[in-house]
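Just one chain follows, in the form predicted alone, and it is written as structure tokens.
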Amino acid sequence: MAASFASTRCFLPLYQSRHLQNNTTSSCSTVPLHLNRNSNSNSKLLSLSSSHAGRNGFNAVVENERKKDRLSSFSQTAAVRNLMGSVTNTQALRFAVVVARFNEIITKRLLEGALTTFHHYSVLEDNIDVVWVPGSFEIGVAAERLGKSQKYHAVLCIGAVIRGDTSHYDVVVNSAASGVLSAGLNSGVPCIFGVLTCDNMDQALNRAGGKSGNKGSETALTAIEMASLFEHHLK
């Protein structure tokens, strides 16, 4: 039996094929609606290419594009409330500073610039406590023994690690930076690390008052912020 194929060759209605022969639009064809966005101004253009779509049609694009420009403006202008600390309150603030006694020629420098700091934005001295310590290593067991003391509201933890022929500089690094957080976590009280981490003796110095500034009085003024944020807005 010979195999037989449909084909694929479409024949249209006697009448619909005059008035294509004709050149002329059929009345039943469909005619896609065009959404042209103008991304530098919020007006939107809207072109039918045929008057044949229908008004709803138009309607229903119209009011789905004003929904998209509601939520995207609501998402724009939401409120939010932005909670900060300050650093010009601060007489009622309570600090004590751990300081490692290791490289002591950087530490005290670093603690300088911390009372400095404290002074000049008006912590009273009597509200100030300074704790010395062997090393940073023992840095973190005292911060947090201060911070869940409840006497303080930020503790300062100061002290200087310099890089040595042996892998003792990383354990002690790591040891610091741990201990420190720590005893931040554990106690709920804000413990700033201020322990400086360099590969030489010159580094040190130029961080502990020289080209690079004083570290002691940055993390001084961190401390201020966080007891600040802490005392007034997350109690």
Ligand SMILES: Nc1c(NC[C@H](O)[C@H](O)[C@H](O)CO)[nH]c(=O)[nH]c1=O
The other form holds:
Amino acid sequence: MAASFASTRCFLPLYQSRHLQNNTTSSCSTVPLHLNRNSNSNSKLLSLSSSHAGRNGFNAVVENERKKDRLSSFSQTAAVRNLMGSVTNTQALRFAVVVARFNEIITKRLLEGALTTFHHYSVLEDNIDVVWVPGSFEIGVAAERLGKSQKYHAVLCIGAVIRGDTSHYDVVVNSAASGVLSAGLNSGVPCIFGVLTCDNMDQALNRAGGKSGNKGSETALTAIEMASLFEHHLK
Ligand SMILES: Nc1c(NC[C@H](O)[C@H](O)[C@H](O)CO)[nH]c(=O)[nH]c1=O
Ligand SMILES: CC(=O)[C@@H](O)COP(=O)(O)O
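Return the form predicted in complex with this ligand of this protein as a structure block, the form predicted alone having already been given.
Time for the whole complex; same chain goes first.
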């Protein structure tokens, strides 16, 4: 297991590697990170390298990560199994997407982002079902039913809660979050939280394909990784 891991070429989605960069980006492209066995003959350390030499601050931070790798011999020895979902072997994976109609102008864009990401990562259209519910409050119960159906490897939950004048916002946000969490725990199928929780419409538009990216795309990638982790490693 560890030997094959050493030669794995691993594509981390850019948004997930934001913490490695000084600048932020709205793109959802990937940064190829190569996991290499250390050239030191007896060493079992793995290190990261990137072909994106020009990225601002990226190399310095990768070098810093390498240092941490060298120090952290516990998690990097060949004896330790590292299990992680892949985003490349997706053709057998099936997904349900639960979408809230409330604030539909936002949730439709999030759904579009999610479907585009599924397409980019070769998830088959026939393997995706989209289920509409009235509002984010209703997402959890639908997600749990879908998870328990055993038809899907992951359930992606999409909604947009935007603060109004009363405390209703907090109730809907907390219910949506705990509903999605419970759906995952109760069904044993990863239920992914793609619900925007925003103070105003501008914040929501920015995260639905605007200058802050598309949360639907990002969470679709999370769904793929978790589906793959469960299907290929945690069965
Ligand atoms: N205000 C928002 C809602 N409210 C509706 C609830 O989600 C629910 O449908 C209703 O209370 C009936 O149970 N939903 C959102 O998704 N976003 C909001 O901003
Ligand atoms: C997030 C909400 O629940 C919102 O639409 C409700 O608005 P209000 O608090 O003004 O009733």
